[in-house]
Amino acid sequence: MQISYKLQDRFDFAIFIPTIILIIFGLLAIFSSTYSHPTAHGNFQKQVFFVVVSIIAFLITFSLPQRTFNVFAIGIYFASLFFLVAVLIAGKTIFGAKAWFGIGGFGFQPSEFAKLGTILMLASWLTYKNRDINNLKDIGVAFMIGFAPIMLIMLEPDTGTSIVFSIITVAIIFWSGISLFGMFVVISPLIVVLASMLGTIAFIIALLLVVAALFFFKKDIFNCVVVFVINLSSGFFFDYIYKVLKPHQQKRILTFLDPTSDPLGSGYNALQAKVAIGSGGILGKGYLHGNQTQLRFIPAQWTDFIYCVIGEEFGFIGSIIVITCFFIIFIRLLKLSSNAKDQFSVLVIIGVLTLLFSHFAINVGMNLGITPVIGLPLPFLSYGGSSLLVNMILIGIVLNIYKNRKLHT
């Protein structure tokens, strides 16, 4: 009894057990959607291998001294930027995005590794020597830490992952105690970029709103000019990046803005996913008996649309179990962030929470037809070694923080 108590005091089962349940659901769904597929039948065996490697990586991460993550944050971040540059030069193009390295029969996606690097780097930089996040210079550096990988990922292009990086950056900076004006400085360039994607008129309106906000904050002329130039530059920079993209890459961005522009592509996938989930009913059609799944109506449904496989074959009950596991993890992460004793740990946990929640909300929304189809995997369930490995490392870091939480009391 005493041993059990000590184990619970050092290991957070409330996060680990739901994570393992999600991985098991993912394996079941991947096997169901690939076992009779002419080219993807080996994906299940690969994912089992990824699961084993990811759990080993989790255990190693969990056992490291906690200060390791802060010490190596800079190195991990710049290594991730190096790989993002390298993949643009020597990467493998899949579905129009040059985002993978091919290694034998496996693939490595640097943008997944960059999520780890960006979270650690932002948390480390924002907590170094009691930094003043409300200083315009410090805000600018924090923004650039998050923007650097976004810029490189947009060149692949991978709009969905870029959006996730933007959300992570804003969430971590917000949690660091930034003022309302500071948050405006961080968010406004992102809004201007999104507006520029919608056309010249939307871009001009966004800039006018920025000017109006600057009058509202009543800052000195230097700060106002700097903020306006940042916003103006962000819009023009995106326009430049868009023009140098290849036609098929531009089409991916246009499809993100308007999924109906590609009714036989992403629009078709979303429609079939809704049909699959809706046809599952309460208990589902039974494992390996889903019509949409087994007849392969949705291409590569073992990745972005794996949730519809669960909805069709395990029904409403299976879908709710998956959602419940995610919410247990989210609530627990939020609680751990409020109980963490040092600010670096708080920001890391918030970064992990934001990453997982963003992927969850967008992916499930894609499957239900309420968010655009932008190609984001469902954490712990979707096929993919890079995503699973990084997510398990991040869970290992969180549980490491939980294990060492009393060292700061």
Given for the second form:
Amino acid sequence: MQISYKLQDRFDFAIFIPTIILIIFGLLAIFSSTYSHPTAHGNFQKQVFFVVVSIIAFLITFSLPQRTFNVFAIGIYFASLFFLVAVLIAGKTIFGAKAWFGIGGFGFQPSEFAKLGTILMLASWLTYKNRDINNLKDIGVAFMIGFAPIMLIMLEPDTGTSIVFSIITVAIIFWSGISLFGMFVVISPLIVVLASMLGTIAFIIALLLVVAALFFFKKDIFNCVVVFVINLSSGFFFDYIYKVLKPHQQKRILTFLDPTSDPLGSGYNALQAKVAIGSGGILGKGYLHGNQTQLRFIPAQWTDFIYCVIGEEFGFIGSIIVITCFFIIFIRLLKLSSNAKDQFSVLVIIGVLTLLFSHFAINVGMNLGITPVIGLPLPFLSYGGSSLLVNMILIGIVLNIYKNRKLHT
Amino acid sequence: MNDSLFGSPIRRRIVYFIVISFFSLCVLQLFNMQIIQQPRYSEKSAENSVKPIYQMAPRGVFYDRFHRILVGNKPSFTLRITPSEYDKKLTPYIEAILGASPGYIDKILKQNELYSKFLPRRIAKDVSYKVIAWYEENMSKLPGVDYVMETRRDYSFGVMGSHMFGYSKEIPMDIFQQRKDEYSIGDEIGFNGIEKSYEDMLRGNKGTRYVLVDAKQKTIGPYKNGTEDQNTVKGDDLTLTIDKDAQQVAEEAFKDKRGAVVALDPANGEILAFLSAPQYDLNDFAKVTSTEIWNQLNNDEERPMFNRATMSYYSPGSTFKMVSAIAALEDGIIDTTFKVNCNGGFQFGDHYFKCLGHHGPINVIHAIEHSCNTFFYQLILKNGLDRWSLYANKFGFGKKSGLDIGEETAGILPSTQYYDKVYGKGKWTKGFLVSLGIGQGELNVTPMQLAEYIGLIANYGKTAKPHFLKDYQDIKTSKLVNVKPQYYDIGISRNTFDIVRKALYLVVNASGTAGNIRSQELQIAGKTGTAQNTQGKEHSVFIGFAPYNNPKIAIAVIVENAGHGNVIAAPIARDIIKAYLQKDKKNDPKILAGFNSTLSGKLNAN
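Let's see the other form, the form predicted in complex with the partner chain, since the form predicted alone is already up.
Let's see the whole complex now, leading with the same chain.
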């Protein structure tokens, strides 16, 4: 095949330009929400530094030989697990979660790097020769690859990131061609867990639905029993987990189930975020003129509630520009997944898509009051070095895949 | 690997569907929030971050009838505590700097427990600069403590006037419950006297400053650069009918006495001097009134809080004799030729009623002049209770005068119904009447009623309801609004009044009981009285008016436990009359000009 040396052919502007636009919006919003803040006023400069570092990391990733990612997948994955264990022992607690290493004034978040490791590892393992995704053992191993970091992150505890890992794991397994029954085996425990949090009756109904589904699939008795036991025990297991959760996390789950029950706690932030966005109107209140933002009604707004700074100060227009950038990136990633040159690359792109989309959906949904309040940064916009760095590395990998899509190895 | 299912078109479509539908959902929700519901959220956002700070308006000041200031305002610092943020450990330090006794702050906080703990309470008004300087220095260690600049009443203009001026205080909970729309907790409200009656004019409009606050209610800066702020509007200034000179003389005369003075202009009911003695210091109420001061004032045997001028029950004594005379003359029961022979008393049934002299044959004029009891014992029997009672009622006895500060009693005016009610029908005799004839017995009057009565005699039965307010400066329209007196005429003939007035003139200017206050320039006419008093010495009473030919002032003076009317009460009345009628040449020419124009205006009106 002929290699084209046209720039557009080697570099995907359709992903890169929206990404840069989002980063710029993020910098503006971080500046607006922190420049007059007594303790966070240095965050803008730090974020500029992170942007520079991230772009360098992006360029490096983009330039690496493509096979590097597959080769180093196992290494990166186990290094991630190592750091996740280490952070539980020696980490720093910020916002109630033991998720950071302090390095010279900067925080390093192993769970962010675990995203990279897990995506590469899942993609690599599932596309290794002669895998059968519909073999219960292979599903089990794939599931365990995703489950190991999830468990460690839940111990920090960081509910949002655990959810993102679950979604990534399910999505990659789904894309790799699992059968409907396999999908059922993977997803049904999650539904049962959710139901168990809603109460005993919901838990029993969910289990009955699982039994009904098992009849529908007409599998042998061994499979049925195994699947049912998995469901049943995961329900009890998560009920147990819920009980050992810290009160603020239990509260988050309760607020998630009934957002109006706690107007001054976690629901307060959600309400204030809605007020900020709603009061922005069509054109916004003007940059640096959003009173919700400037008067600091939302604590640590430059992290999880960055989107409402844009909603308030840039209005409907600004809000639409931001979600449109994300939309372009998602659609483009889906498009790229269909012309990557191997299945590993496809699964990596799907992993990146799922990662960005789940962050986006949970974060923007929370800001708009359509999903529960779950602490997750908005990719490219929220303040935070680790998240930005990893996201740019992932974009670098995707563009690297794009660059090499026509090459034979 | 299951290649047929890997990234199959159907799975691709599922992912497309999820991404597109979530994107659409976001767009719809943004449209809903930022365009459809934008007004609602904007309102919420504004409420959130904008906090109104109220500023009390200075109350309107009081001037006397010649526009001399009586009650003013002065700036003062008020120290406040907001219980929700306050740390009780600070109490000893604050009490120490205020010089208050231990437990002072606790007591005030207890008194105000009903109110929300987020509202600041006034702990001390009118605190010194020293306290404020101390506060400023230690502000960071004093959470929940702050101070505000307010104005307080300034009573340093030489007139106490405690019972007429009254005081204002923080709105009590019960009144607040009734007037929620007009007042907020912590607002001041006139509580008695003129402060209460003219509250609506005096209070002005609170100012509102809008400030931006953060989520912790900390002030960040002005809202919209202050363009939405409303300035305070000062209350309307009142010109009272009071004459500062006359008032000062009255207050001075009563410094060591108990009693009351009411002086008014008989032509229009304007109160010229008004005093209940002893008085209390209004300054005590301009601060945060402590329980000690309250108890002290309420337990004082002399009852300084009690308004003797309108609330007391005094026997009028001989000053009431003119009621009988007028009733009999007007109804033709007697004329000036009717005489009674006074031998020093009057035998009625088995009781002998004494007179203070042996007046021999005496007619109505001289009976008044010499205050002959014998004459009036018999006259009331001639009149009968009902006639006497009817005429007394015409002169305002047994009913409230309608004075504009309220707080009055109707006194007691015996009548047939009254005795029937108290003693039962047929169980009382005419003997009850005899002492009424000389203003004793169950008859009880207020000094206010006596002043109104003598005013009516002075002005031939025509006057207006007594009142304190002459005019006021409407702040909103900046117009001077005159108060129209409510005139009335009790419909008694000029002839009758001529006879009685002449007698009253003789009391002072011939050989009558008040010859000691005779004055060529003042031309006073009046009547003394000695009011029986079950506890201790009699009260000394004098009612009178001047000048005789063109009355400008009518006055009632009661001095408790001071003996005969002519000795103590009459000279005080004379001094007050003099202060009003003879303005010192050294006075401000403007005041004199004003005084002369009021005088000439009245002459023309007559």
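Numbering follows the first chain given and starts at 1. For clarity, a rigid core is taken as the largest C-alpha set superposing within 1.5 Å between two forms. This is a predicted model, so every value here is computed, not measured.
The two forms, fitted on the rigid core, differ between these two forms by 2 Å or more at the CA of residue 189. Residue displacement note: residue 330 has its CA displaced by under 2 Å between these two forms (rigid core superposed).
Core-superposed comparison between these two forms: the Cα of residue 203 travels 2 Å or more. Once the core of the two forms is superposed, the Cα of residue 222 has moved 3.4 Å between these two forms.
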